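Taking the form predicted alone, here's one chain by itself in structure tokens.
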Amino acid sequence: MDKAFKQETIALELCNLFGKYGYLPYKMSKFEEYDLYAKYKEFLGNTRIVTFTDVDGKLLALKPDITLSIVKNDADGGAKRKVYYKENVYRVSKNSGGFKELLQAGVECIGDLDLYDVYETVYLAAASLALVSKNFVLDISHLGVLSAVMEEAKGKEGFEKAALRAVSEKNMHGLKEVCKEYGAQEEKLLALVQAYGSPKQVLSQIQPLCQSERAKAAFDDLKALCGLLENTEYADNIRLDFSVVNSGKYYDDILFKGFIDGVGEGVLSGGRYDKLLNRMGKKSGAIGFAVYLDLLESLTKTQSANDVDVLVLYGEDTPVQSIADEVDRQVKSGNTVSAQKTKNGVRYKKIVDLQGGEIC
């Protein structure tokens, strides 16, 4: 199956999922003024930006990010705004190393958020991964817990930034060195970052580490979320991992990252980014995630040996109603199916030949 077609198919399935939960489609221009990305470049990480000059002299950019555009155009206040998107962004591809047009799908929930909104977003992230593969893991962190424990470590100025870098790299030796360099107490921080596993197991491990009021409040938030996720069909796929970090400048709450078996890096990332809205002068809270569909190319190579489960072959004289009935029967049986006059170029598990009987 063509890679682009496979990505579009998954994107449409994701959009259908998001729509079932009341998220509305959001469409935007390919361009934004470059100043938007320059002002909030920390939110983008190390993303390189493609720029060009418009006919009126304005410096424009092919959008490298969806969230900034949605937040910029959001009308602050009022009811919660829940949108989903299927959009191309323009970034350096992690696969090719050159600039590419990359397809993403995701959701943003903006407004006066509560526990249910956070739960629903994280649940949808897990459901999105499950649409792609049953073999997935969703790692969840809470920057409130992590930053509170860092604060208790009492490192000198610059400690948190250096420590976050080591944490994100899962570099325990490097983290010890950072603690030593900045005069920070390392025991609690190392224990927190090394805790990994099922929510129930990890929560019991880290509760004694959360002593300050700030740490206790963040721990309680995380525990409440995990309690809800424990009752879902994806409970066995969810882990707590405090090495999942992002720019502390904009994130200070729940963060999560999704992994699929067969892909060497995260295919989904998201979290709560109230700080970004606050910096833009908005009072709302916000949470969302994106699925990076370009990273599924390697998954397509390794896992998609067939284009469809069943190939229905028919000839010039085959009644159209017979073709339609057979396709309908196969679909209702849970199979993917393609009706063709020839089997050339189609990968399949089984053929149903309407002219000559079933061939396995």
Contents of the next structure:
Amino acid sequence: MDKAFKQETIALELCNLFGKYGYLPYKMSKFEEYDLYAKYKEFLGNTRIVTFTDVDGKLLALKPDITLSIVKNDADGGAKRKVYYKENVYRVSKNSGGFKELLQAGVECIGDLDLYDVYETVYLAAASLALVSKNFVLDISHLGVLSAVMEEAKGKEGFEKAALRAVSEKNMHGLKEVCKEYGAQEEKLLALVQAYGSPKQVLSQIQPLCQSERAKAAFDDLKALCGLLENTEYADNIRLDFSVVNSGKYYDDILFKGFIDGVGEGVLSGGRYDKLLNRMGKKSGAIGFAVYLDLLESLTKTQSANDVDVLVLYGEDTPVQSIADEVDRQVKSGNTVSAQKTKNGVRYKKIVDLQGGEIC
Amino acid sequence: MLNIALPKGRLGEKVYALFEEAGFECPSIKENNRKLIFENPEKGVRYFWVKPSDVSIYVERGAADIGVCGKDILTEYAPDVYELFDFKTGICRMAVAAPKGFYDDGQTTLRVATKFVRSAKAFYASKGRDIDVIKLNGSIEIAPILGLSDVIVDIVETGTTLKENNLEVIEEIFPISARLIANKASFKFKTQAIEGLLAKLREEI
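Beyond the form predicted alone, can we have the form predicted together with its partner chain?
Let us now look at the entire complex, which starts with that chain.
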């Protein structure tokens, strides 16, 4: 199948899946007022934004992110709001340095959230990955556990920021150095970051590390979630990994990241971001994830040997009716067909020459 | 099969020797030919030589599962990879050097010649010093001699080249050594192979 079409097919299948779980489509404009991103800049990481001036002089941006636009207009109270989207976002490509249009599909669930909502979102994330490939891994982390353990390490000011980078790199030697530099206790933190594997194994490994009240509460959250996921068909694909991190300013709960065998970077990323809503002055909680569909292009590596099944070759004198009839006959028999006056530049399986009969 | 990117040159050969001692040898690598890829299916490893500054690119994009790369490159390009191990070999440091007797009075914009633009900018930004970065690709040492720059930011190993050009280290920025890096996705799907290799390397060093 054509690579671009494959991407579109997956996007449609994802939307279909989200729809089944009661998520409603959310269609939005490509533009957003720039102020929104200036205010919540760190939510986007260090992404640069394409800006331009509207006819009335307002500064607009091509959306670098969907989540902010969805949650900004949300009112507190009432039923949970569940939406899905399939949209392009505009970001700077790390490698080429230029702006790129990237296709994302994802869900957001906003409202008074409980364990079921968290479970459903993580389950949907796993199901989304399974749509793309059976060979996937979904890493789950809990920032509450990580930050409680970091707090207990009692480093000097600036410790958490410095340590977070080493944590995200699974950089044990670097983490030791940071702990030393900031006078923090390293044992628990190192043990936490080093733990990687199936939820059962990791939970038993990290239970002794979670002694403070805050850490215990986060641990119990995580344990309850893992317990539910264990009964799903994706139990074997789920791992706990505390090196999955994100800005503590907006996230303080479950985080997850999905990988597909054959794609070099994470293709799905999500988490619970109640803190963003708090900063917007709302009481609701929110959780969601996005699938980076542009990354899936590299999955379909097989190049098709032909552009079309049949090339219908005709000349200046060929009656148009006979070209139309031949094309029609081929299409009806299930072939893809292209009518051309020359065979140069078209790759085909079979040629039908209307100038002089059929050649195989 | 683990794809391992090694940096061409002395450091790569040194590190390969460590892999060999850890039990991941690939005899064909020592044959003197122009091949770039070497495989030992029995041990499940495939080595290839690439330009040292390209190792992180091969690993970040998943063409190599793991690779060996200097901390200088990791700091400069900040690739999105795991940094799993410090080989504690290829030890040197990123430093600021200037002609002997140079004193930075802080009154004018400091002209800095370097290959490592990001590292130099970050270092001076942390001190709040205004600089003019001049990106060069080699022979950095002659920049201050010819008056192209006031100081240089470069890798210093023994300091011999600096001495011969009448330069000296005035500030150290960060220590450098060879690191084992891994692609984040590969780590998920080849966890056992990578952790196995890591454990053997840890035992050895």
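Just so you know, these numbers come straight off a predicted model, no measurement behind them. Numbering follows the first chain given and starts at 1. We call the rigid core the largest set of C-alpha positions that still match within 1.5 Å between the two forms.
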Quiz item: Would you say residue 11 moves between the two forms, meaning its CA shifts by 2 Å or more once the core is fitted?
Solution: no
Quiz item: If you line up the core, does residue 70 shift 2 angstroms or more at its C-alpha between the two forms?
Solution: no
